[in-house]
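Quick heads-up: it's one chain on its own, the form predicted alone, in structure tokens.
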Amino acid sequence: MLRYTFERTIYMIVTLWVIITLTFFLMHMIPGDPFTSEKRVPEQIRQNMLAKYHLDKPLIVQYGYYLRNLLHGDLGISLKYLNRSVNDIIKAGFPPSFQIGMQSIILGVSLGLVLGIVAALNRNGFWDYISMILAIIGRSVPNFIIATLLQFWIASKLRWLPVSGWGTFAHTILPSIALSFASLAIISRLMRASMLDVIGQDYIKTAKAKGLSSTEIIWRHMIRNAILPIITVLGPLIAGIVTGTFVIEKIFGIPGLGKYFVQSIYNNDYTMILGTTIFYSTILVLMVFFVDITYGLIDPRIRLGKGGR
């Protein structure tokens, strides 16, 4: 197991380095620079600003400067938000994004598991059709459409919840529901397919022959084995939703990190682009890493098959 964990750690570090390197060099291919704007900046001032942030040096030298600062945990100073470091912007903007993302994950995964289990146990029945309808909606309808419909009916027409804004738990309910549909669709379909596969296994027939109760068979044998594939997708799913709330944040006026990430691209804010990309990538890679380790602990065949101990 130690060898398996070490290999996963090395893969994680290499993956992050590749992401950082590609982002750095591709970012500099964007036309213009952070100090080019509609209002013409005097050339001398522009050159002074480029020199201050080492942007007048060769690209490989800039890359070296950035890696050096990154190793000290310094993501740099934003080139557009005056006197604000990227670290501070992330600290301020990520908590709302994280809260919305986690609430949607809890809601989507919980309902997805229940719907998937019920659908498999009632194959071709009423709940099976309901589960598949919700899964189709979650996969085919973009979350910004769902968000707009929720705003119109729940907030504007019925006035049960705020239309937009931030500050109370009520402001988080609609965006969380809008985001949860995608995870609900994925989890319910995957759990249903996994449950149907498990139901036909010989050990389920053996358990029934032994006279075990239906509840015991479902909880101890069916769900326990069927839930393994869910763990595989859960890490990337969590990372994707926690870091992928840009449009939802815009619709509901949430002061999250998404607006800084999108705006940094328009502004050619190099340090902000790199900082948010590294931050989001780290979350995604860590989630995949934890899933690999967890899966290795649950199913020893995974790590043994890769030469682990």
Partner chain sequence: MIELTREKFERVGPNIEESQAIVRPSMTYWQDAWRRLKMNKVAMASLVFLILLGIMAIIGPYMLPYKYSDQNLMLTNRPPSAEHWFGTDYLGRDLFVRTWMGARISLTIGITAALLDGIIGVIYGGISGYFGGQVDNVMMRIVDILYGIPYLILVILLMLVMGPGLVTIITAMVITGWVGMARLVRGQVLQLKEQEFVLAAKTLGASPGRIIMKHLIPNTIGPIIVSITFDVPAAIFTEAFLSYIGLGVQPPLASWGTLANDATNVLLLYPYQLFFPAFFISVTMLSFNLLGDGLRDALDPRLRK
Given for the second form:
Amino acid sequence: MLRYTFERTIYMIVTLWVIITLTFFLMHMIPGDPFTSEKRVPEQIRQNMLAKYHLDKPLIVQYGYYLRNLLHGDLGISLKYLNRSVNDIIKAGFPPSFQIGMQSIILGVSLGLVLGIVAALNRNGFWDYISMILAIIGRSVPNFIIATLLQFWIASKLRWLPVSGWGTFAHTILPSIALSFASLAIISRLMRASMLDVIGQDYIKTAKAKGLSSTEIIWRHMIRNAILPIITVLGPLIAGIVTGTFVIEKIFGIPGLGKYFVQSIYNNDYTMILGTTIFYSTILVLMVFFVDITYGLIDPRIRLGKGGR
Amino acid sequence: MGKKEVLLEVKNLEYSFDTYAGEVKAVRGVSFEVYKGEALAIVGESGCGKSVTMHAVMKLNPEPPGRLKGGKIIFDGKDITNYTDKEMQTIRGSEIGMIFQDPMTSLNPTMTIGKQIAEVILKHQDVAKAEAMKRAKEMLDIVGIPNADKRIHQYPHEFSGGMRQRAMIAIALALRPKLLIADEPTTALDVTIQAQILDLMKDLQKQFNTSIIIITHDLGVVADIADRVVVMYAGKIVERGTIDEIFYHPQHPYTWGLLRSVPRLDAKKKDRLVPIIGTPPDLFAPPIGCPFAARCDYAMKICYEAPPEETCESDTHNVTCWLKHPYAPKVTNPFEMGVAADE
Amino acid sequence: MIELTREKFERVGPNIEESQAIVRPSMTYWQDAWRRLKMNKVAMASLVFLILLGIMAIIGPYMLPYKYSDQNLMLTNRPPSAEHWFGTDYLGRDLFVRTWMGARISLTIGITAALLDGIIGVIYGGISGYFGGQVDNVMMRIVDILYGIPYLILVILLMLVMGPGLVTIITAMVITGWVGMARLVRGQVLQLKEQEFVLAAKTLGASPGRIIMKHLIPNTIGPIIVSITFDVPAAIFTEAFLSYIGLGVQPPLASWGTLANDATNVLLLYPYQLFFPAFFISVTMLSFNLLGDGLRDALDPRLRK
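Can you switch from the form predicted alone and show the form predicted together with its partner chain instead?
Every component of the complex follows; first up is the chain already shown.
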């Protein structure tokens, strides 16, 4: 387990470094600099600005500066909102994004698991069809369309919930539902398949031959084994939810980090794009890391550092 | 030997699976009994219904598609034919233990061996967890796993195949059941391990006075462990008798075929192994006559037209074959001849 | 009850033909897969829908006398009518023509990206898996790291660098998208390489070329096709997503993503405008997914019934 954790940690660090480097150089390949569009900026001031942000130095030197600052947790200063550091913007924008993301993950995963289990146990029954229909919708309808439709019907027409904005819990409900749909669909189908796989395993027959009741078999033997493969898709799933916040926040007018990120793309705001990308990637890579470790903790075959079977 | 007590009696059992393609008549009227303390072997090739029969007794077949169509199952004086799943739970694990073919997949990979043994104790007896774990450790000792106090905390993947089958036996016998059903318990194991597992089963059978039903296609295993043998073919019993009767005086052409297809130490040099040609019939539409007729060298017209009746050779020996009919031509039994020629 | 007479006991011997009769006629892998796919009504309906969609993407834009970029500011935001079957948008452009232009672009992007992903992934994964050892080690470490980079974020960055446009969308998606396929193929090849039938072929002196063509490819092609089928809707979604945040195809060109984006701007006033792009994105993604499910069942030889 120690070796496994160590391996995962190294992977995480290397991945992060690749992301940072890649993002940095990609950003500097974008034609023009952030001040070219502002025609009113006199040449002298522009030069001063470039110097201030070290943008006049060779790229490799800039990279060095950037890495050094990054190690101190400093993501630089937004080139658009000149008085705000990227750290400040992230600090302001992250909490709403985090809340919506977390709510969606919890909603999607827990509901998905329950639905998948119920569907597998009532194969071809009512709940199986419900889960199938939800899965089809979740897999086929893009989240921004679901969000728009929810906003249109539930908020605009029925007026049950606020159309957009931020502040109360009510504001978070529709965005979370829209965002959780895809993960709910994926988890419920995977869990169903995984449960059906486990149901056919010999050790379930052993458990039955021990005289255990169906409930005991389901709780003690099926669910734990069926959840294992699900854990591996949590990483990509969380990535989907996090990137999903970009459009969801735009649709529901939530002052979250996603909205800032999309705006910084329009504004050619280097440091902001760089900072948010690195921030997002770090969160995602950390999530995947924790998922891997959790998997290791739950599956004794990995925990004890041996191949399965 | 006094009159033996019957532990399990299966009468005219019929069992089918309803599939999309139609009804598979897997077991078609099977009757046999198991006496206390004896070992009964059920022999036959793959798909002959031997596992389905025993799973039906334990009600382990998934239902649907499985369906008990008829017959009676009497265990230890109780008619358990129509027991509900809940009633069966009190019997499974405590009165009937069961072990399966593949020890690699029969244990839960995410639960320690100790917990898996303790689970069956906790289910049927009102004991504390610590006590159950202590008894789990004792069971591991009994089935011959060294370092039991360390082993109970390990997971199945840390055990070898033979060890896992020992652990399975520990689970099955933890509550000293009256009957142990072993479904091809040695098929998936190395030959050297097979003998160890069979020896262990024989030891424990004596120690606990357990009856054993062993399902196998391996006549070597039968010879090693069984007191009596039931030979099944295409969902029916074709012959049953004591081990001596089946091995030295077999009466059914299928049994002859089975015996000729395995090597024997007492065989003469010129005797070759003879395979049984062909494959068993399709159980979607089993033949109206004797199911073995199409592969039988001695087949007569009647064999294709009507099923034979069971006839008694002795108190313990029954055969289901038209050759036993008085009208049938006399056929030299290749095995009786072999015995005669040995003189 | 049959009367038992002596002649009934005449010996006739075994009936070997009957006992050896093979119930199912033998079929090639593809015939069998096609037969099973045909039995899957949902998958066939999806296939028919996708073929119709493809045809409409080709002829749809010519069915009405407008160009996708023709503006008519006198006729903005009209509901569907005899002249404009799907209505017009905020610039008076015909939505029927634009929807099918969108189909062209979305399908082109989806299919091209998925195919390129597939080709690159198969080559990379195949090499890595077949040669194994140190080669595999290095190649897979690279893949593992790339796999850790959030897909959509990288696509967005690449789009920023390369500027919006059809070719850049596909390029950006392919640069990031082949990794999944490479892992799949490598896993398959690695597993197959160790199987007895490949060892048997090697022992019998089959050349590496023959092993790859006759043993490895036929046994991996199923999962590859299925994976490509699932990649198409994923690529269509990514394009729609990019267009939705303004990084996709640029006006006056239209994709379903940009059409949906345009429609949401006027959603409260003209909600029906969202219907067509949303409907086609969803049903197309659905069809590809269902077809993929059907193919997975049909192409898996172990599921032969």
